[in-house]
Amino acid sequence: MANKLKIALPKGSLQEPTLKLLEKAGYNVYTSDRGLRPSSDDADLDIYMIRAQEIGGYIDSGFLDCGITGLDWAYENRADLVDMAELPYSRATTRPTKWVLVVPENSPIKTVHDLEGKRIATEGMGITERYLEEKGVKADIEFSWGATEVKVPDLVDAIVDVTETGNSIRANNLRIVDTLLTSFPHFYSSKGAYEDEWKRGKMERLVLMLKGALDARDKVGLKMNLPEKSLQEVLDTLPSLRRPTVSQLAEDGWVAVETVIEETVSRKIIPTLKELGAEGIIEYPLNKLVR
């Protein structure tokens, strides 16, 4: 029987932007509207759609291999994982998760402290306690399915919700008290498929190739011909082009530079380049950056 790799991608707002960024690394991944076993380009991967906040359980329990999942939910669920890598994306943003303690504008509430035998509405009731329980601090905890920001201040004294750019937070008249914790998503893995040679090797290319597409992230491929004589000041000039590949073109007095640059500098120094002599001068996407 062909080996299998068990792995979980996370369904509701993280799936597209991990689809995406599965599909950078080389996986393609087929889904349907209510399909919950997607396949893949890959016939190593048994592909399960979950909740992100059941992965990490799952994954501990060994009924799945490995996933990918936040680390708010791996911490929520006290989950016993292999952390293979932190994948640093996120649904909106580039930016991380971040559960953050919330009150109204006007709440006379201004540490956590504040709230000892209080009310608390939260999604992440195990992040929340952990926290309470660091602070010294006393408080009724209630789970909230949603919506929990309109439950202050008539329903409860304060909220532990997630925020990428705290944009709904300042909308709703709330403001932040203290940030609880933040959050990438990571790829864990099960003690017991870790141990397993062929799939932790698996799993160590998948991880490999994730990484290499988020590297690759907002940088761009450039090279050109450029006079021999001008590559000193090119190189003194731009400290971005570091480590250039070099080389001799068969025309005497020209070189051909290649070299990765972050894709915001480019329109800066292209100019600068051609002002120096350069000609053929390309811009090129990139798809992964292994380093």
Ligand SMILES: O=P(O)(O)OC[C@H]1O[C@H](OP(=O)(O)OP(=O)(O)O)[C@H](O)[C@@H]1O
Given for the second form:
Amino acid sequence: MANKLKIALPKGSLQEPTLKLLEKAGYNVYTSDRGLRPSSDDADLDIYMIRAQEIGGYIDSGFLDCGITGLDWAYENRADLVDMAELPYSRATTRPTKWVLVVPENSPIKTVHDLEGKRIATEGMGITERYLEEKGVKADIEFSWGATEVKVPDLVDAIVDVTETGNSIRANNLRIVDTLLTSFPHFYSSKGAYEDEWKRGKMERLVLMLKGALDARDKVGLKMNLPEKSLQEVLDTLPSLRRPTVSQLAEDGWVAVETVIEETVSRKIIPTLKELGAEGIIEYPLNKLVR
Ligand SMILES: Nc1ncnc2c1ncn2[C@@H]1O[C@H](COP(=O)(O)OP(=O)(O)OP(=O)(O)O)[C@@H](O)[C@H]1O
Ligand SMILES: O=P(O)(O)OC[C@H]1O[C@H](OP(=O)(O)OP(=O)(O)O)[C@H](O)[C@@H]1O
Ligand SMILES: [Mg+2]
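Which structure goes with the form predicted together with the ligand, now that we have seen the form predicted on its own?
Up next: the whole complex, starting with the chain shown before.
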């Protein structure tokens, strides 16, 4: 029988950005409206769409070989996994998710110690229990199925919830008291799959491409023609991965220079290059960057 890698992808908040990342990495996953076993253009992959909360448990128990889920849920599940890579992407931004202790803006609660004997609602029971234990605070923690923001102050005194952009916190007039955990998605493998030569090789190549796609995200390629006399000055200022590539044009006194830079610096660098006599400057997006 052909080798197959059983891989879980997160259904929910992370589904769309995860599928986009896979596509950029070169793996097209074909989802349908209700289907939870999507096909893909890589016949080695056996894909399961599973809730992020449950992925760690199924990998730990060996039912699945690997998967992408948030560090937060792997921590919450106390899953024993091989952490193959942090994949720094999020739902709406490039910022990580934070689990935060939150109260209404006008609440008298200023620090976690003010929660002694109070009530807290959260989807992350384990995260919250371990945090309170560390702080030496005893409070009633109750499980929340979501829409947790609505529960303060009438149903509970505080909540522990996920925040990314901070929009939900602002929209509900809440205030952050403390941050419990910062989390990005990770690529996790089971110990068994990691020891299997074929599966490990397959996962390592997949991780390499995923990281390559993420690394290319904020970078651009830059290419230009330059009078040779300006070359040294340009080389002195132009960022690059190692050093820029310099090649000869089919015209004496001119060279072509090529490099990779952070997209954010390009608006500063391109006008400078122009002043130094560069022409035919082109900037292009990168699909992957493997260091
Ligand atoms: N707003 C968000 N921005 C970025 N990441 C998020 C956000 N909400 C959740 N995540 C991440 O997605 C994963 C799953 O989150 P969560 O447990 O909230 O489930 P969900 O997929 O959002 O479904 P639900 O609608 O039940 O909340 C977690 O790893 C979490 O860190
Ligand atoms: O800081 P923000 O970018 O606003 O993100 C935070 C929101 O995202 C999550 O909600 P989700 O959509 O998963 O719904 P839920 O409340 O049912 O979990 C989380 O519970 C917050 O409500
Ligand atoms: Mg959620």
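Numbering follows the first chain given and starts at 1. Just so you know, these numbers come straight off a predicted model, no measurement behind them. Rigid core: the largest C-alpha set superposing within 1.5 Å between the two forms.
For S61, a C-alpha deviation below 2 angstroms is recorded between these two forms after rigid-core alignment. A movement of the C-alpha atom of L249 reaching 2 angstroms or beyond is seen between these two forms when the two forms are aligned on their rigid core.
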